Amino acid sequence: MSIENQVFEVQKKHKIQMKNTSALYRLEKIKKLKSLILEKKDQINEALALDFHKPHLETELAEIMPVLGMLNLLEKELIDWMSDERVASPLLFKGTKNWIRKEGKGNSLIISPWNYPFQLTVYPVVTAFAAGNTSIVKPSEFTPHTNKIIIEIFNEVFEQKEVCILEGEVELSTKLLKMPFDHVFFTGSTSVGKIVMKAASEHLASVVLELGGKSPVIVDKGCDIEKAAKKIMWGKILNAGQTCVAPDYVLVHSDDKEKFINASKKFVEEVYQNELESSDDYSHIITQRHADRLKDLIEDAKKLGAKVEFGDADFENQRVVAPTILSEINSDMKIMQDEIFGPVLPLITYDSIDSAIEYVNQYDNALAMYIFSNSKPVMNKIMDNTFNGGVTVNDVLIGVSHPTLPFGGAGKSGIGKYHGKHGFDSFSNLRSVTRRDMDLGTSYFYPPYTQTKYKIVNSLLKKFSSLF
């Protein structure tokens, strides 16, 4: 029997015991995990630097802090989240008590990505465990050093029957997806998300799919262009744009185009002082194949008429891709057909908010949307007339880090939400319970259905119509 089958069978036998573990048992392990993460912070930093040159500050800000935020929230709220939720009884249910039990769904499969390999592996595992699930975890094969430190930490906290990380490539994911898990949590591309959902449907497993899409930015005329440009470009250079909620393209009013380009270029030059390739403050692209893909997108756009406003530099280290803005964009370019996932920003001009909204709506629902505006009517108009997973106004990325807001997509950018209690609920079966404590004559309505019984039911219907 293969290792994945062995672990699955062990966890399958344990899932009843796991769902019945106490809040105190779960909290003890959550506190131990938090302590180990803080203790091994330097090793986590080094692992991510080895995998793709991620700056230590970015690791602490975008990888470690969100996990610690969730662990802190669990310490404070888990007992309350796990408690039965009492439900009021309407007239027809007098004589009963009703409540909702929060139970783990059972055996969960968590497939995590490479771009934030610590956060996007540990966060869902912690959430699944807190809700009373077992987990088999398949991390990305592109981040072996990060995987190693996560395994080291998990092995000190969890038993294999609770949480087990299995390393491998696509073939391992394919094998795992054939197994009858109760719940599947996947973070990655929309194309792979479709494969995951199809595989899960064979076992009627519930799914949470955290995908991506082309997250737009609309910069309203009249706002502070320099401040907006700085924030947007920060969102593009963080992790070298390898972020599922990174600004994917920006819509700027025609009158503000040059000002936005100049402000963006100024910010990048001030940050890196023309030493981008040697900078310890700039992540590399995860593999050469991924870097080549980005360069091909730029070349394709240029051939179809795009103008390079700045960037598009060649470096000796081919995994370094410069922050780049392209203008004169059209929809035939490959760069506008798929999520970019790199530090390249297409710029599109518009003449009215209506035309900007129309442009956004030609694409599938994005994971995130960003609006820069001083006008509440404009903000509301954009939100009222678009669909996406979440919105951040006058900033980028920060919404995804909020520990209690639901995070997830809409339509092709994802199914289901997590973070905070929303994640706990996504990994929970909300089991309804009705208990009859007093028989108030409902058996009177058993067959045969006499005229007297019809009269009583009609009387009750009239009473119900006045109550509701």
Ligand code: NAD
Second form
Amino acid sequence: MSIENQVFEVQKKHKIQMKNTSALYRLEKIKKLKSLILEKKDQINEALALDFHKPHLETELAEIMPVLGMLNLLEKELIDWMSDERVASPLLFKGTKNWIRKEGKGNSLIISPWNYPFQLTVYPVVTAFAAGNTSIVKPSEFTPHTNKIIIEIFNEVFEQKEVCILEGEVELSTKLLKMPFDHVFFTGSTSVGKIVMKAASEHLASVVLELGGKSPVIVDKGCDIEKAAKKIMWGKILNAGQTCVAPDYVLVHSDDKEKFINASKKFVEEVYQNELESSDDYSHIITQRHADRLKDLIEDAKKLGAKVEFGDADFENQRVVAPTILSEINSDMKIMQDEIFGPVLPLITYDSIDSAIEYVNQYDNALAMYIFSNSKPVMNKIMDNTFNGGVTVNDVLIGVSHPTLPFGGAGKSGIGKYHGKHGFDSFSNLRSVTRRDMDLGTSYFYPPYTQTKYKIVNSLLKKFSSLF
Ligand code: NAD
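Starting from the form predicted alone shown above, please give the structure in the form predicted in complex with this ligand.
Next comes the full complex, this chain leading.
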């Protein structure tokens, strides 16, 4: 039997026991995990730097901190989240008690991507475990050093029957997806998300799909352009733009174009002082293939008339792509057809908020949307007339790390939400229980259905709204 089948069988046998583990048992492991993460912080930093030159500060802020935030929240809230939730018994339910049991869904499969390999692996595992699920975890094949340290930490906390990481490429994912898991939690691209959902449907496993998309930024005329430019460029610099919620493209009023470009350029120059290639404050692109894809997007845009305002991809280190702004954009360019997932920002000008909204709406629902505006009516107009997973106003990225806001996409950018209690609930079977303690004669309404019974039911129907 293959290793994945063996582990699956072990976890399958354990799923009843797992869903009945106490809050105290789970909390003990959560505390242990937290102290191990803090103890091994330097090794985690080192692993991510080895995988793709991720700056330590970015690892601590955007990989470790969100996980610790969730662990802290669990320490405070888990007992409450796990507790049975009593619900009222309306008139027709007199003589019964009704409540919701929070139970794990069973055996879960978690597939994670490479761009935030620590956070996007550990966070869902912790959530699955806290909700009483077993999990088999398939991290990305592109982050071997990060996977190694996560395995080391998990081995000290979890037993294989609870959590097990299996490393491998697409072939392993494909095998795992054929197994009858109860729940699949996938983070990755929209195209692979479709494959995951199709495979999960064979076993009717529930799915949460955390996908990507072209997250737009609309910069309203009259707002602080320099401030907006700096924040938006930071969104492209963090992890070298390899962030699912990174601003993908920006819509700027035509009067503000030059100011926006100048402010963005100034910010990037000040940060990197022309030392970008050797900087420890800038991630590399994950693989040469991914870097070549970005270079190809820039070249294709240039060929079709785009202007490189600053930046470009021409470095000796082939896995460095500079923060870049392209203008004179049109929708035939490849860069406007799919999520960019790199530090290249197409700038599109607009003349009215309506036309900016129209531009955004030609694309599938994005994961995130950013609005820079001082006007509440403008913010509301944009939100009222668009769809997407989450909005941040007058900043970028930060909404995603809020510990209790739901995180996830809408439509093609994802199905289901997690973070905080939203994640706990999405890994839970909210099992409803109705217990009859006193028989108040409902069996009177069993057949035969006499005229008298019809009369009573009809009079109940008339009073229906006041009975519930
Ligand atoms: P990906 O979809 O290529 O890979 C994700 C995982 O799926 C990896 O573990 C990979 O091995 C596996 N995989 C790849 N091809 C597969 C296949 N054919 N069948 C089964 N499994 C397969 O994504 P990626 O390149 O690792 O990550 C980038 C994408 O992830 C971007 O689109 C980004 O927006 C998205 N993302 C989304 C979130 C979110 O929370 N919504 C977070 C990070 C990244």
